[in-house]
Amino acid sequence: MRLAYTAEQDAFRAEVRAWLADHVPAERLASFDTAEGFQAHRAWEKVLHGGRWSAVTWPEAYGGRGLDLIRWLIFEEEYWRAGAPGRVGQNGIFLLAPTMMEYGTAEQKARFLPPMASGEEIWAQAWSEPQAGSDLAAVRARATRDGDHYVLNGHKIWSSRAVFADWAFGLFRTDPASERHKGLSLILFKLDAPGVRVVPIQQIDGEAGFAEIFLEDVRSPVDQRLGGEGEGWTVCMATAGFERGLMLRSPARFQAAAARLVALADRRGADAVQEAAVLQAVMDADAYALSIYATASRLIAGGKIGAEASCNKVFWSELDVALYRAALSIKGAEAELTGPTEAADGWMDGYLFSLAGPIYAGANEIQRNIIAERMLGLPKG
């Protein structure tokens, strides 16, 4: 694959780079898994929105620039190169929003997309349940129709950003007689609604990046259902495609980390084994980028994200672990230090977070089953 940019794309890159140089905070923001950091990152989302950079591929009517996915990839490259803050609104902007563009009503788009783009409303994902982690079709949470509302009851877990977020999108069983992937609906609900109880889950780093959500007779208007009743599985699979295959983990994230890894190896010195690991990380990050450029080009031409999204998810999650593991190997015993100076380089934090990658967005074991059955045509085990 030959990757070349047009003059217009080069000009767009220069515009992005100049704006980021003027606006990226000089000091690193506190983690958005803390109350202080969450609000600081929400404020950053508003700065991005003010420059019309928060959702570049969205239609202008909803706060975007109406640009194609190639320019989004260029924006991401410059964003990560500039060391800009993490996107606390990513669940909404990169996962829910593309799904809403496809399945939402005009009223839903007008109501939810602008405040999502501005950071006024931050979204959590409420899919997993204690009995249905990687097996999403086994959800038990119920949504019972009562006039023009659904009454929600159930227990969600591992909900990213739910501790401080404003809204959540969850999968519920609207047909009590249904089984597996049938009879499910995707429903939006406020996290401060009566009957909602959010319980933080402490991560390995001591921060609360996830939460349990308990729902007891929570009322959500029927017009907050995304897609038709009973069509939740189809809608969620569209969201999962964006999560696994394209939007959630842009290639720039890994290319920027690979560049830092090369600088670390040059600065600290690396033996032959470590050099090989660094080289592999760089090649894999570039290979992933080329693959995503190909996917974006296919989507621009009218294609769809299919089961190959599972290949992408396995690849980027395992690349992430290998990349940070290589960094810790180079740092040696010093990597275990947790003081302010040592922690500031982010390698240990990044490694701990990378360990979750093979689990969230669909466990890699499940993704390999999807690849075997839907792409290779192998029989079910």
The other form holds:
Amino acid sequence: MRLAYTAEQDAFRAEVRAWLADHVPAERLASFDTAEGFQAHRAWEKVLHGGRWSAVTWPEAYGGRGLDLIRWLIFEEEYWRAGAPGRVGQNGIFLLAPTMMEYGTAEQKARFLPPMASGEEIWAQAWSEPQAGSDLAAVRARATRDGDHYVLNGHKIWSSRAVFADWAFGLFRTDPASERHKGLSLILFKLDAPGVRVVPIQQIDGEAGFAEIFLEDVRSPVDQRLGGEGEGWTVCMATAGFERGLMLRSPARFQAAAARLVALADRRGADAVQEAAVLQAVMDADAYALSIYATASRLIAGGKIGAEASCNKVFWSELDVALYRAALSIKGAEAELTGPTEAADGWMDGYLFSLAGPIYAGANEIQRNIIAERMLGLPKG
Amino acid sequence: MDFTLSDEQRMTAEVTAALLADRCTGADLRRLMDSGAALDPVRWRALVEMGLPAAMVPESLGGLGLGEVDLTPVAEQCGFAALPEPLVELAGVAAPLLAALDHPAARAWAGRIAAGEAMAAVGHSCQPFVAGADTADVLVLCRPGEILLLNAETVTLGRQPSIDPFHRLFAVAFDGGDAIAAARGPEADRLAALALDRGALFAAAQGIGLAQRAVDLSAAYAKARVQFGKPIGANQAVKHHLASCQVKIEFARPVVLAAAAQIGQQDIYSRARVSHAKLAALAAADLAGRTAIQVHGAMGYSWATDVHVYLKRVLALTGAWGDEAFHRRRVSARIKGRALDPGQVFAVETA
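Having seen the form predicted alone, could you give me the form predicted in complex with its partner chain?
After this comes the whole thing, all chains and molecules, with the earlier chain placed first.
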């Protein structure tokens, strides 16, 4: 146990800080769930990639820096400290890519990872279906083999970024006779392929952050299957492990928000109840950071992420809601305002988005089932 | 940066856990409770033979020369077992305090503790009573500006009943002429501050163990207890209660370990981290203790089930070594007094 950065880690932090100071746009970019904002964020991904900062944990061959998870945490701390733009490419870079590193062929990695890193190809996740949300194993969308292609048919929903993204990674039933977790495969497809129809879904904030995807005889080459045929469930659960466990929500995101909350309370004043909420938010953000540093150290030492990934997801999503709710309380009667000044401070947007946290990446009710069954050994219901 | 315990640290905790699983069962606790004795001599001898009281005494005084990080997982196991004997405060607070005092009598006591020949208890101005004073051979009293040593034979003890039958609290009366002032002024305050942080840290570590014990007992009960034709643990209402407790434990344990690693800084950051650890660990233990009563139903409210024993230890530790308000003030002082940017998580005060 040594809770101090090495000189090399400090130097790395300084390097990141200097680069971000020179490159982070002064103006906040428009939301990446608008056409204009999406392009602005794609352009930012290219700038990041130009400095080789878009996927720092990836091997250098694919555009990364081959950094370990401690340096990833340092990078993220500096990124959020600098107030840099949100990552429009995160579904690909943080979720699909780690899975591709583990299950992809050499050809797939060479074909898909470099343009993912550069923002030329931005990815959406296509797993959920109208009748398969929390019960993901109920997916019906089918992939039927036709020579060296799959023919995809079905209806995907709640696909974040799909309105403007280029590619999607979807879960399909390749064995028509199969049920539940068996007979599924993870297949990559282009969102502008013939037979794909993307229908935006207006979110709680009025923007089209996610979409429905209708697939009608969409052809995808067999070599765009990630992992073995019928192994889709295992491959998806590896992705879900990264998603819940570590990379989807870096601790710095919440530490930056907590620091802003403290400043807000300082500026506007807070009563005892609000002070207590601020204190709890800061402590929880700190606890999340310490836990992820511990997990990162364990993974570097050869450990694995198990069901405790579900604990992470419950913890960060609930701390996020409480943090933004405290901010609205402190803003008082002005909290509801949505004019340009208020929108720019982001507390209401942040609050609404925080309400999605306990739902996406596996609803917290499902996470608590997983914790109870896999960590505590309680029987399935 | 390395946030992992060594194999040796893990192994010491495992050996302690195995010893306590064998000698500190619910039945053992009840037997001691019924007898009214302060300690179980057989169990105590086994803990002494493991060398645990010597853990944080320097090797030059016959100790093992270990640190807070080494003892934290051991303290967690003592909490898990609700160990009645005051091992954690002896090994984690009293012994290193005595060893650090610049006075031959104090260092002699530290050596005797390390050798398993003596016990000590610490009184501190942060709390009204002295725990474990009746089994102590020497009392160390930390008061503003001075640290006093008192031979146990020279003091009068007034028992203060606690809801936790094993938290043996005493008011201590003494004649000033019998006291040795082992430290004075800033040095006394510095050592007293470190003693308080250690007391809070190891209370937090025990809180983690207590919380896990409450969850484990409840999970076992929820698997065995059948209602409506199935184990009650198959119901999401029960699962989610226990999962929420486990989440709190998972996000308190790293704070406690970080506090152990940083305690030596003795700055605004380390004090806030220790306080956060105490608050988070005891909050987890509070939730788990109450949830255990609920999951056990009417059995949980009965004397016959063990869960109340663990709950009562949680209640005793919650206000010990700085109450909740004290620790919140220390976290608040750090939040308001220093930068909070991401990247400050392991900050150290620079002169």
